[in-house]
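Next comes just one chain, in structure tokens: the form predicted on its own.
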Amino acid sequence: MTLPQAPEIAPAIAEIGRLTGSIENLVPLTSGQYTTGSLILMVSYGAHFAFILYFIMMSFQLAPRYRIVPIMSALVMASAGLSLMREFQIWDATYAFNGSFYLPMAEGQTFTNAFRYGNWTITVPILLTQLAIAFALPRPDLHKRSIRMIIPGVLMIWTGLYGQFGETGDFSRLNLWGVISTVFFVWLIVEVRGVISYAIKTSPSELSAWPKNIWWYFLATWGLYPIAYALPQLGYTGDIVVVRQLLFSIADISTKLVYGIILSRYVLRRSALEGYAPAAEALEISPLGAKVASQRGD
């Protein structure tokens, strides 16, 4: 549903918004789009803290080699948590209500999606190198496949959030830097499919599928943050305020906490099959039966 220009922003207020490029500071919000913005970051942040204690006490479970993979998730979603919380309280202050809509820049608040930008320029970096490290790259080959997977997902942030800033003008500033996003985009997958075919390769037979599963899951998930960015310019309208605000979330939690649990599953295997008990018996079967486990799928 397109919305009208509610009468209370001027022209100099609505100016302003278009300056800070944000669409959110440019378009009043319905009770129930305003409302359905609020539980959206809510559910995220919450989701990420609730599972910080999960990944510790998964930790314990594995193999000394792969302990740190579930403590870095539990780094992520303590990061992502705090990120997603601040732009809820953003969200909550930039927003007031007149009696029909919610106007967006109430006293001079005005909303960015920059603290996502912020947080992924410090989570990316932990959820590339906790894939190397959950396959078990040898450590000179782990360093230099981290880097290089790191290198083009930074400079894919950078520009993306470079670009954002121009999704309230002509959309130029926008589609280049997307474009150019994008290019690191391509380069970060070249770099992460690498790691893919070494752990094809190097997998235990019985987890053989894992490593081909979670690159079309990586495809799949970090796919949903280039629709988001380019959603502005379906139109300024609450919907797709509130869409893209779902789009970022879902994919989020996808990429971060799904994520974190998949290759936790997996070096929880892998422990199991390397002949470690605690592991074992987490899949609820003796040391010697791990492999049948595995091969069940328990």
Ligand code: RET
Second form
Amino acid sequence: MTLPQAPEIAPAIAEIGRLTGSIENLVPLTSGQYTTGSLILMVSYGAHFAFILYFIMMSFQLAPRYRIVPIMSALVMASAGLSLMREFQIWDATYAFNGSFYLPMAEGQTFTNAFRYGNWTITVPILLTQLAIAFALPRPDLHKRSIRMIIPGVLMIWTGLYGQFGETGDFSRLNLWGVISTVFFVWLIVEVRGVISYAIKTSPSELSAWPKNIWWYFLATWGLYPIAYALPQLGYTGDIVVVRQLLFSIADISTKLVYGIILSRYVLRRSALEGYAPAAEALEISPLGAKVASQRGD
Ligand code: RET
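Given the form predicted on its own, corresponding form predicted together with retinal (RET):
Full complex below, order starting with the chain above.
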């Protein structure tokens, strides 16, 4: 069975929707699209909240210098979870069922993705600093390198925030600011590469593949955001609205949650290799190994 296609929204309402700068306010959704969108947002904030505890507990297994790495992930989980819960609430309040479709701007409530950009302003600097700490950059370098990543990161977000309001216009604002934002993204990528190169040189040899893999993972997952940004150009349809929420969610879970797990696992191994016994124990799974560890008294 194919779902009925959503009808065109009334021209007067569409005109008001354009002023809101978000395509979500321009298209009616089928009940399948509406429910899928709700589900995506709900799973996203649920996952972020659930992992707060995981990251806090993880920190106990690490050498003191690395403990802040999963704690930073816990902060990111709390901050993103709250922001995504808010996105879910406005999604819920924006649409009302008229018997056939979910129509936007019910009771004057509008939807926006702009709050996401506010949240990234908090999370992106944390995610970048976390990378430098996980790769054990020495102190003065750690601060310098972090700031050098944070500056293009924040400029990328704010120029993108300004541009995304253009998605309901003729796309010139969306594209112009999208290009400016991409310039900052490229600058950010160069800075991140600097930190990765340092990590490739200085990681324990057993872990030398990790920074290289994290580099590709970073490019693949951060690269999803500009795709979501550009998506409205493919058309103002319910499917695009839902696919964009899906892309944002995949990106959010990958760049914050899974990234946090990867960095935590890296610093766990590094803690063990640097001689921190509780980390070695946490990694040890075979009964024989456990026996050896016990005999060693660690
Ligand atoms: C924008 C605007 C269009 C051009 C580019 C963008 C890049 C956004 C990125 C966001 C990353 C966000 C993260 C959030 C984690 O909490 C701003 C969409 C290049 C890369 C990692």
